[in-house]
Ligand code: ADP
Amino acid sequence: MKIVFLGPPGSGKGTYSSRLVPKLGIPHISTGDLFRENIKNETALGKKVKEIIDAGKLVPDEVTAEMLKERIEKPDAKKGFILDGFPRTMSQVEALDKLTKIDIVINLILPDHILIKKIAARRQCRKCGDIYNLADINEDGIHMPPLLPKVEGKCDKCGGEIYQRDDDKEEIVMSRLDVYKKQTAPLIEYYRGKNLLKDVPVVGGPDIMVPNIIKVLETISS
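Next step in my check: the chain by itself in the form predicted alone, please.
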């Protein structure tokens, strides 16, 4: 099964995707992780991406698509994958359509005021990128307990330092949400028009949401 996750920043795309991997037996592919991996391994594409990022420019869609193409051709992605962070624009949708056929698009929905609290409390491992969250949200029928590391300030997976990304600070979150809405509205309508889109309200943490998402996925695989 080939799955795309859509959802505003902080809605849980990476968290839910990573927890679906062992249940579905397919890889979670994040474009951010792809960039980091290729840069770290000094691949030809990684060197190109590093030059672009170091120059303060955005990575062109064709470079991202080329990196994604290489990734989905690996043996572990033959049965499918969970795609997180791509596509973000209609030009990326067109690039993805040329690469492969998507089976379902999960569109995570969460109110802005909850997102702002959640994003401002998000923490990430500087070493492996694993995500944690300090917020304990219980309002408007939404209960999202904190996702805390076992040792304060240290990642459970690799022991790396946990930090707050600059773009997760509250003053930047609103503009990120506005950009997301403008960029993604056409994608939502495109995939809805193709009967691929499933709206999934976020009502809790991973223990609630992962089973909810699996039930949605079962509706197309049954």
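Bear in mind that the values here come from a model prediction, so they are computed numbers and not experimental data. Numbering follows the first chain given and starts at 1. Whichever C-alpha set is largest while still superposing within 1.5 Å between the two forms counts as the rigid core. Compared with the form predicted in complex with this ligand:
Glu73 shows a C-alpha shift of 2 Å or greater between the two forms [criterion: core-superposed Cα displacement of 2 Å]. Once the rigid core is used as the reference frame, the Cα position of Tyr191 differs between the two forms by less than 2 Å. With the core held fixed, the Cα of Cys155 is displaced between the two forms by less than 2 Å.
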Given for the second form:
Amino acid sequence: MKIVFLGPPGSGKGTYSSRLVPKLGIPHISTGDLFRENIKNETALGKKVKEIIDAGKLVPDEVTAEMLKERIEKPDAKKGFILDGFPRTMSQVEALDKLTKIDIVINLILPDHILIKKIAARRQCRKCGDIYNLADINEDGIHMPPLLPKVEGKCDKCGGEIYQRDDDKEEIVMSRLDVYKKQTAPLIEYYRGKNLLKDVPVVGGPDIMVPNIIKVLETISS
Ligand code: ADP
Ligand code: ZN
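Structure of the form predicted in complex with this ligand, please, following the form predicted alone?
What follows is the entire complex, opening with the chain shown before.
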């Protein structure tokens, strides 16, 4: 199955995608993680995109689409994948349409004031990208308990250091939400028009949401 996760920053795309991997047996492909990996390893690509990402802007479409193409053409992605953070512009949609046919688009919905809280409290493993969250949200019928590592500051999966992304700092978050609204939100109507879109309101943490999402995926798997 070829799945796309749409949704604003902080809506849980990365968390839910990574937790679906063992259940679906297909890879999680996050363009944000791929960029961060390149930045960490100080590759030519990493050097090119670091400033853009730290400023909360989008990396140019050609650069992103080329990186995505290389990843999607690897053998492990032949039978399917979970795309998280791509496409983010109409031009990226066109690039993706040329590469493959998507089966379903999960559109995660969460109000801005909760996104802002979640992003401020988000932490990530520097080594493996595993996501944690310090926020304890219980409002507007949305209950998301914190996702804490077992040992403070250390990743459960690999023992790596847990840190806050530079672009998760407050000054940058508003501009990322703005970029999402202007450049990515129009994709919702595009995929709705193609009959591929499933709206999924985020009402809880992964224990509630992962089974919710699996149910939605089952509506299309034959
Ligand atoms: P989030 O979903 O929380 O915004 P991501 O890890 O998906 O975070 O993305 C982090 C940053 O990486 C984005 O703000 C942007 O600078 C860059 N990026 C990721 N995916 C794309 C993309 N498809 N097109 C352009 N830039 C991207
Ligand atoms: Zn880790």
